[in-house]
Amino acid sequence: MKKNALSRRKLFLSSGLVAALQAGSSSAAPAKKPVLKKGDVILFQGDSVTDCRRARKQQKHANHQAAMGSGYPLFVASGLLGRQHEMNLKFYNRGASGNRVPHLHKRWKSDCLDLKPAVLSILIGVNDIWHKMKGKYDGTVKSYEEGYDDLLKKTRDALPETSLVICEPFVMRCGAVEDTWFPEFEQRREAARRVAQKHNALWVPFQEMFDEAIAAGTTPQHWARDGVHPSFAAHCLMAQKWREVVGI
């Protein structure tokens, strides 16, 4: 079998993991979209793929256009303020490149509690493996899941309120992502839906996504060419997607 073959035929096996793991999951009571009041705050966290090489000077500052970075946060933002400008809402990005799970409990509290926002999306869990594959770090799928179960078990006792969006974490597979990431990569997406059932968030399913996008016909390297970091049209597709699944 031909290379391009295999890589497809894995990426919809891949897809096909994600569809079994809806269905085994019809028990759990699903999430409700969230309802924006106005003057709502829309915080955005995760590592290098949210943070986009936003402005740090600027990130106390709600909507201002360098600090949302220049990807999927950024594009989420400028729909939602252009067609309802009249909810004043207020959206941050708190994205920190080269951050894993545990880099998330180190600045939780500044960086997500004290802003109290209404919606709080997460994206994380790339660096997680893609360090470890470097010998930068040792953290296993089971380190990662309880990493991030206590991260959201935090979130839930001290913003009860908050809509939580837990942003599937993807791949492609060409570039820096190579054979050796397989299975664990698979095993860490399970986990993170885990974990977004168990607190009943909103499951944006990225990885898919892009799995039926190159199914259908379009280049790994169209969507990310180090096979981690998106391009523009991945994040435009990925603002998409984001909005179709929050509902706002």
Given for the second form:
2 protein chains.
Amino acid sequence: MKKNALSRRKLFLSSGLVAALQAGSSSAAPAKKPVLKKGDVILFQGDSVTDCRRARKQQKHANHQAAMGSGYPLFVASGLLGRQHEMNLKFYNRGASGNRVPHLHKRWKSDCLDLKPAVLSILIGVNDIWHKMKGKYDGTVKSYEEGYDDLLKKTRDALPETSLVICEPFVMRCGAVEDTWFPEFEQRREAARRVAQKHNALWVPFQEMFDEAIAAGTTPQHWARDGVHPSFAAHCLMAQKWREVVGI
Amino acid sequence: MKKNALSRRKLFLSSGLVAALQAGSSSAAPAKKPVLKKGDVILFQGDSVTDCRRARKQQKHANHQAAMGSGYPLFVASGLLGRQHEMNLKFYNRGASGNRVPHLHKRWKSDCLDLKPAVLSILIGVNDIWHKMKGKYDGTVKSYEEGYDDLLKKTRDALPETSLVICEPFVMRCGAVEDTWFPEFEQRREAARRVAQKHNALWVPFQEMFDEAIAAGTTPQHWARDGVHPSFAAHCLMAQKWREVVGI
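After the form predicted alone, can we look at the form predicted together with another copy of the chain?
And the full complex, kicking off with our chain again.
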């Protein structure tokens, strides 16, 4: 039994490796959880789901409550800043509402590389499809994956020691999220996952987590009334999952 | 054994009763941590430290992010709402800036008893001395203790099953907090502790916690620039201590 399970696991891993190589990726080693040092910077990047009405004026100050927004970055920080204050961790939120991958490229030096994060968390992808469905953007799954890959290459070159955390883009099947989003949205989730694997990033399975919560009897609307922007309860769940995956 | 334990408990209660009567209180049995049931209400009461700019319009809705304010009640809720969503816990914040004990009496029916909390957390006492130091109020340590005691009697009568959580009033020695506040502030902390013991409440030792953090090398300003209103880091620490004491 055990041996079979192991062989099956090996087969899965090696076929994963083949798939990864075919997809042009450079490694399939499991991503390591970060070991934080005193004064380390933890940076959250993304779109409105990360932004959550953060105060721009105070964004230069680490651990500024208003500058953390009111979503999962705030709750991750609140779970760590108290007990671990002797660590002097520095949290920043630089998510920006409406952003797609190309927007991140444009502001990557000032809003990411210059901050030299020890841990860099990115959640991006919903606007890349949403704006397309609205006819305001013509990006494809391929351009999303290539742009995301480029962004992480740029990051790895500048910050080889940074722990990358890629969050799975997610939606609920309600509100603004229509059937026309599928299967393209799933393809984009898979693209994000491939990019994460290629760059040895930790993967936070938000869609999987919400799918499980809904399968257990909650409504999609409980987690995001418009299908895209998480509720308070959803942000709480995201923060817990993030900390579980990242191990801090 | 059981009989002995009971007698011992009686003895403990009666000797506790003597000590308590000497101190003017009625019981000294240790407070029990709450065991939550599905749908239980958790209510935070207090002054501006609890209020933290909560949205009044949405206060009727449990677990409303804006209605939770941006302080320790939000962080306690965020730590529990995600993972425990199947519990359907209902969090409310009804702290009100500027409040002293007499203000709580006035709004206790609508802002506490009617909500039938399974867990009721109260943090009150800083304005009771601050406003006095400013010459705007003439309350004494005795009137603070009697008023607080009355409030908890009223609560116990209406809600005998509610778990009471009394948070230690605290200040940092900086900002608005001057030497003239002492030793009266310490006497008020002791009064709050006696009231908590008398009513079998859990005691959250915030002053002790901050004193330890400062003894360990942090500045008072790190936790409250004006000596009274906690920083983001302080609210995070408070939420963690609260959860540790209350055990949820």
